[in-house]
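There is one chain below, alone, in C-alpha cells, taken in the form predicted on its own.
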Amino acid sequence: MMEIRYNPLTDEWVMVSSSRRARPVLPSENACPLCPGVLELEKNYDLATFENRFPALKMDAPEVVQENNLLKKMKSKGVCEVIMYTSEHNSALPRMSLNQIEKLILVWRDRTYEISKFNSVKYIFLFENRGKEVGATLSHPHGQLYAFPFVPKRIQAKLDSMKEHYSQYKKCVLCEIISEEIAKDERIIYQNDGFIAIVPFYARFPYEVHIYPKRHVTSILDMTNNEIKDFAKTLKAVTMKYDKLFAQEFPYMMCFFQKPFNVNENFEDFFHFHVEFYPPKRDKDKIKWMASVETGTWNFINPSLPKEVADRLKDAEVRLDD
C-alpha cells in the first residue's frame, strides 16, 4: 500500500507506505548497508545519493482510486533520497572536515536543483535524523531528501506567517530577527560573516538551535561560494558544540526550510532560508518526550530558558580546524 490520504479535519496530507516496516534497524557495523561495497554503493565512494529503498514517495508511484469526496487520496508521486555524507562509518557532521561539509552542501544544492525541475514537485525538504533517540535506524552518517507533491502543513504555516509580516511591515521577519539578535547578543552561540546560529527566543525544544544566513536568500540554490564555506563552518560549529556539551554524541533532528518550487507565487521578498535543530535531550540523561498537549495541539512547553541554554552552548568552545 502506497498513497497519500487527505485529513479534512486539519487540511493536511498523510503519507501511507507499508513497505517502510521492512527497514533495517541499527545493524552491526559489519552489516551496515551504507558502508562501501556492502550493497550497491561503490567500495571507494566519497559522497553519494541514491533512491530510498523504503520510500514514502516515488516518481512511479501506483495509481489510486478515489473512494468518495470525503475520503480523498492522491498518488505518492515524489522523491525520497538518501544522501551519504561520507564513506566513514564512525564519522558525523561534527567530525567531518570543513572541505567534506562544503562538498556535502554542494550535493544538497545539486539534488535540490535537479529535483526542482519536476513540475509535480512542490516542496523539497532536506533533513537528518541523528541518533536512535529520534528514530534513526542506521548510524552511518547520512541525511535524506523528501520532494513532496504538495506544500506540507507546517511549512505552509511558516509561509503564511512570514508573508503576513511582510504585508504589514514591508520587511522580512527573519531579517529583522537577525538584526535584533545581533544587537542584543544574548542568544547567539556562533556567527561568522555569512551566518548566525542562535537558541531562538521562541525555542520549542530545550536545546533547539536555528541557523540563519545573514543575507536574505530563499533557498540553498541562492548561496554564494563564500556563503557555502561559512555555512559549512556554522554546521560544524553547532554540531561540535552539541557533542561537547555532555561529552557524548548528541542526537538531533536537523531540518532545512527553503521556498517551495513550481508554485505560482513569488516568495523572494518574504521567505528566508533557515535551518532548525530539534534535539530530544532536556539534560544529559533525560529525554524531552512529546506529550499529549504538544502532539495534539502543536503547542510546546519548553522546560528551559533559551538564554541559559545559549550561554551553555556558547561556553562549549570548539576549534574548526580541518
The other form holds:
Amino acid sequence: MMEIRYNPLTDEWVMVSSSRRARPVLPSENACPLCPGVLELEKNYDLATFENRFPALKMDAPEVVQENNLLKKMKSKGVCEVIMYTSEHNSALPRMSLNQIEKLILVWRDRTYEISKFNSVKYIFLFENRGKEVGATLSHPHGQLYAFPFVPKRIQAKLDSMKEHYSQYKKCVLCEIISEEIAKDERIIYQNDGFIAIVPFYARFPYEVHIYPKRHVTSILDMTNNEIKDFAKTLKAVTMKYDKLFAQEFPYMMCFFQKPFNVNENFEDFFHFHVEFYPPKRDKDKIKWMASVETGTWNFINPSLPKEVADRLKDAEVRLDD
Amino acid sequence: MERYRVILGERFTLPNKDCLLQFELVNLENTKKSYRLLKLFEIPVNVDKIFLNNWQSWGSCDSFPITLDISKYFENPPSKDFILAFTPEPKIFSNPENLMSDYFIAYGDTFMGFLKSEVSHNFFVYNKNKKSISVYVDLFGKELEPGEKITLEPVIVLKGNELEKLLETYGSLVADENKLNSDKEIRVGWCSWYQYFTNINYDELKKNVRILKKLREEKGIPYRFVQIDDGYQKDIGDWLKTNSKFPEGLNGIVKSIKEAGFIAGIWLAPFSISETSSIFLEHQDWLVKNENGAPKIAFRNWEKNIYGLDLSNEEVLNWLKDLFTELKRIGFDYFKIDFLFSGAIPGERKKKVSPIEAYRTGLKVIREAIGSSFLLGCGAPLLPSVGLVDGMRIGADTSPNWIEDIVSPFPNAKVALRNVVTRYFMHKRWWNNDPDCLLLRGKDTNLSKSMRRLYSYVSAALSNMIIESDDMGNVDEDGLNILKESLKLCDGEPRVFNLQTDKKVYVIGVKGLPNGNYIMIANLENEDLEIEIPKSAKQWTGIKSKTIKVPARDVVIVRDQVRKLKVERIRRKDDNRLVNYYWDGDSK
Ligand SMILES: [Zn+2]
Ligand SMILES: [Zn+2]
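Moving on from the form predicted on its own, kindly provide the form predicted in complex with its partner chain as a structure.
Once more the chain from above appears, this time first in line as the rest of the complex follows.
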C-alpha cells in the first residue's frame, strides 16, 4: 500500500507506505549496506546518491482511486533518495574535510536541479537524521532527499508567514533578521563572508541552530562558488561545535528549506534559503521529547535561553584548517 | 492582499497599496439592457513615460514617452489594413490623444493589471490632454436582465519601484487564476519561414530534414521538431490540400519529417479565411460580419482580403474540430496557429457572445482536438489565450534585417528582441515564450554575427523556446556554435533589471543553474555602451562586477563559475533504481 492521504482536520497530507517486501540479506550481520560494494552501491564511490529501497514516494507510484470527496488521496508520486557524503564509514559532517563538504553541496545542487525538472515535483526537501536518538539506524554518513508532489504543511506555513511580512514591508523577513542579528551580535555562534549561524531568538529546541546565507538566495542552486565554500565552512563549524559541546557525537535533525519548484507563485522576493538543526537533547544525557504539547499543538516549550546556548556554542572553539 | 468590491457607478478612490479590485455591474432598469464600453475608474497621472502593452503577440510592450503617437504608424497600408491585428478598439487606439495599453500598465511606482480576459476586452487609456489613465472593460453588447448582477474581470494594483518584481507577481497571479500547468518539451525546433517564406518546397524541406538529422546525430545538437510554415497550403482556409510545390501532400511532409526521427509540426491560420478559399465561396455565413451584414475584412495579406471565422457558429466549430483531428491523424504533433486575432475581431456573430468568448471557444476546440500535442499561438490576443496554449509568440516577427525603429510592429529583429525582454515574465507562468526564430546563417541575411549572437543568447538566458529558421546548408560553424553556447544558458531563473531604460540595453540576471550564475548585458543600441550593473542584479546573482563595456548590438556575459563534479547516472539492473556516482573533475 502506497498512497498519500488527506487529513481534512488539519489540511495536511499523510504519506502511507507499508511495504511487505523482505529486507535484503546482508553478507554478514555487521556489514554496512552503505559501504562500497556491499549492497546499495555496487561500485567504489567518493559521493553517491541512490533511490530508497523502500521509498515513501516514487515517480512510478501506483495509481490511486478516489473513493469519495471526504477521504481524499493522491498518488505517492515523488522521489526519495539517500545521499552518501563519503565512502568513509566512520566519518561525519564535522570530521569531513571542507573539500568533501563542498563536493557534498555540489551533489545536493545536482539532485535539486535534476529533480526540479519534473513538473509534478513541488517541493524538494534535503535533510539528515544523525544519531539513534532521531532514528538513524545506519551510522555511515548520509543524508536524504524527499521530493514531494505538494508543498508540505510546515513549509506552507513558512511561505505564508514570510509572504505576509513581505507584502507588509516589501522586505524579506530573513534579510531583516540577519541584519538585526549581526547588529546585535548576541546569538551568532559562527559567521563568515557568506553565512551566519545563530541560535535564533525563536528557537524551539534547546540547541537549535539556524544557518542563513547573508545574501538573499532562495534555493541551494542560487549560491555562488564562494558562497558554496562559505556554506561548507559553516556546516562544518556548526557540527564541530555540537560535537565539542558534550564531547560526544551530537545527534541532530538537519533540515534545508528552499523555495518550492514548479508552483505558479513568485517566491523569489520573500523566501530566503535556510538550514535548521534540531538536536533532540536538552542536556548531555537528557532527551528533549516531542511530547503532547509539541506534537498536539505544534507549540514548543524551550527550557533554555537562546542567548545562553549561543554563548556556549560560540565558546566551543573549533578549527577549520582544511 | 486586500480585496475591494465596488459597484460600478459608485464613487471610488484607488487605494495607495497592493489590492485586488472587483467591480460589480448591476442592471437597475426594468428592461433588458446591453452593455458595451464601461469605464471602471479614471485617475490623474503625472509622469513622463508609461509602460504599455499591446493586446496581441506582435504588439509592443515597452516603456514609452507620453508624447508617443502610435496612430501615425497606422495611417497607411500595409499597417492600416492590419489595425484589427493591433486592437479590437480601433477608434480609441488610433486617436492621437490616447496611448492605449491592453491588460496591464505601469507608471511611476504603480502597476495595474487585469487577471483575466475570458469575456471582456480589458484595457487602459492614457489621455494626453487630461493627463489621466482610464480603466476600461468592453463587454461588446453583453445583455443583462433587469436586476441581474455580474462581477467583471478583476484588476490587481501593485506598488513598488522595481517593475520586474511587479510583473513577475502579476504573471504568477494570472497563472494562478487560470490554473496553468505547462510541462512540454520546447527545444530545439526548426521552422521554414525565415529562410524560405512562402517559397518553401518539398525538396528544400527534405534537404533540411536530412541536414538536421545529421547535425543531431554527428554534433549532438538536440533538434526535436521540424515545422513547415506558410507556403505548403492551397489557400488560407484550405489547409488539408497542398499546392503544386508539395506533390505528395501533407502525408509526404509528415512522412519525411517523422522518418528522420523528428516531431512533425505544421503552421496554419485556423481562424482566417481568404477571399479565394473554398470556405469563402461556399460558407460566407461562417464569417464575422460588419454592421451591414456583409463579411468583415479582418486584414489584408497574401495580396488578398482575409476574413475572420465566426467561432460562435456550431458548424464552424465542427469544421475546426474535423480539421485539427485530421491533421493530428495525418501525424502532426506540433501546431503553430497564426493570425489568431482574426477570430477575435469585433463584429456580428451568430450567437450573442463577445469576440473574446468566441475566440476562446475556438481555441478550446483546437486544444481538445489535438489533445496533448504542442500548441503554439501567434498573432494572438494574449490574456484570453492563457491556459489554452503551450507556447506563445510574444513579439513581432523577426527578420534577417535589423531596423532601429522600435514602435513599428513589422518584421524586424530588433523590435522582436525588445519584446522578448520586456515580456520575459510571461514565460513558464502563462506558457512557454516563443521569442521567434533564431536566424543563425551567415548568408542571405543582413544580421551581423554579433546580432545573431545577441538574439540567440537573450532568448536562451530567458529560457524561451529555441527554434531555428535557416537553410541549414547555409549555417556555418559560427552559427552552430552560437546555438550550442545558447543551449548552455537555458533553464536558469532569469530576471530583467532595467525594463524601463531609455537606451535599449538590458541587464539580465540568471541564477539557479548548476554550473553557476551569470549576468548578461544585451545592448540593442547602435553604439558601444558602458553599463553600471544595478545593485539588484548583483544581489540576484551574487556577482560583484561594477561596470561593463558592451559593444553596439552585442552581448556580454559575466559569470560566476561553480566548481564541477563529474557524474555517472546509472540504473540498477535488479530493480531499476537510479544511482548517481560523483567524483572530482580531475580524479576518479
Ligand atoms: Zn559503511
Ligand atoms: Zn532574504
